[in-house]
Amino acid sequence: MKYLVTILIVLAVLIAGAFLYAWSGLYNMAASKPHWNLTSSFIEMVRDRSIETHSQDIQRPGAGGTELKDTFFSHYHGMCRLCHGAPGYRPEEFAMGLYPKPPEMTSGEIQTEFNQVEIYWIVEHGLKLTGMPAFGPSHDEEDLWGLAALARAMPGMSPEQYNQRVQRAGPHAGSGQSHEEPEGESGSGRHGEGETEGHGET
């Protein structure tokens, strides 16, 4: 009994200490200041376990249900590309200041870490405190699966293949977003002439 009381007292002190530290404002919440390694590891563990747990009952559609239609490219190019980039496109300038930094879809990092069902769940529900919005309220199930399938396919896609599909979809297809000119044209967030594509840290 005495041992149990000691454990409870220690836990109470730790919780009170953590609360007082948080209330003090000493912890730096600036996006320019990364979390401590311990904090980052804990958040990543919570995130990964949450995604795995909440996506486990989702039924993946058959092969025909994840066919890459042109409208999926239109949706991605008008929204997701701004933060995550695309073949031949770097993320826009504002995305460089986000913390955590959005992973670039062409790097293959996300595709290695999460399967298609888990990516679908992320696209549908978003992720708290990351800048990743939930697209479930504004997109139907077919579009959500299409975006997940497109994300999975992006590391093996060339800039030419990507731009072809975006152009085929038209400037206002799918989400109604207007699309910027591809790599080599003027505009922020893309390569200038003669530049080669590069990916920052994810």
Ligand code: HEC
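Remember, predicted model here, so these are calculated numbers, not experimental data. Note that the rigid core is defined as the largest set of C-alphas that superpose within 1.5 Å between two forms. Positions refer to the first chain, counted from 1. What changes on going to the form predicted in complex with the named molecule:
- The angle of turn of the smaller rigid part against the larger, between these two forms and from C-alpha superpositions, comes to 10 degrees.
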The other form holds:
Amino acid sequence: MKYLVTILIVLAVLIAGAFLYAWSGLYNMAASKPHWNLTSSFIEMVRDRSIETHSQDIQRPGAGGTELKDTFFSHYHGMCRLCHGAPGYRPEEFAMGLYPKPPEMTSGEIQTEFNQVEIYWIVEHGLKLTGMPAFGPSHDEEDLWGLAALARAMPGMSPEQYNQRVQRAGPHAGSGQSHEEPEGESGSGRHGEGETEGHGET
Ligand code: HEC
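Can you give me the structure for the form predicted in complex with the named molecule, which would complement the form predicted alone we have just seen?
The next block holds the full complex; its first chain is the one shown before.
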């Protein structure tokens, strides 16, 4: 009984201490200050296990599901590329300042770590506190599977193949969203340069 009371008191002090520290404002929330290695490993474990667990009952669509349509390229180019880059495109400057930094889609890193169903789940639901948005609320299932399949195919794709498909898709395609123009003269409105970085033809 005495031990139990001691344990409870120690626990209460620890919880109160943790709360006080959190409340004090001393924790540095800055994206420019990385976590300790131990904290990063812990967060990665939570993330990876969560993705595995939540995606395990999802069924991949049948044979036709992985055909890469032009509209998927248009979606990717308008949204994902800004953070994750694409063949011939570096991520935008703002993406370099995100913490955690979005991994580059062409590097093969994402594809070795996550299978297609897991990527589908990530794209549909996003990842809390990372800057990775949920695209489920704005895109239908076909587009989400298409984006997952395209993400998987990206490391083997040349800039020419990629650009050809983006251009073929035209300025606007898909489920009622209006993504910016892929490459046209007027399309680069938002950033001017940087838009075609790493890729010659405009
Ligand atoms: C605003 C920036 C941003 C946009 C836009 C964005 N992502 Fe992400 N994404 C991130 C960040 C940041 C992470 C890293 C999360 C982490 O490390 O846990 C991430 C992680 C991922 C991952 C998991 C890889 C990993 O190592 O965590 C996949 C897959 C992914 N994104 C796919 C996409 C796709 C496909 C799109 C477009 C439909 C997209 N993302 C759009 C920021 C973005």
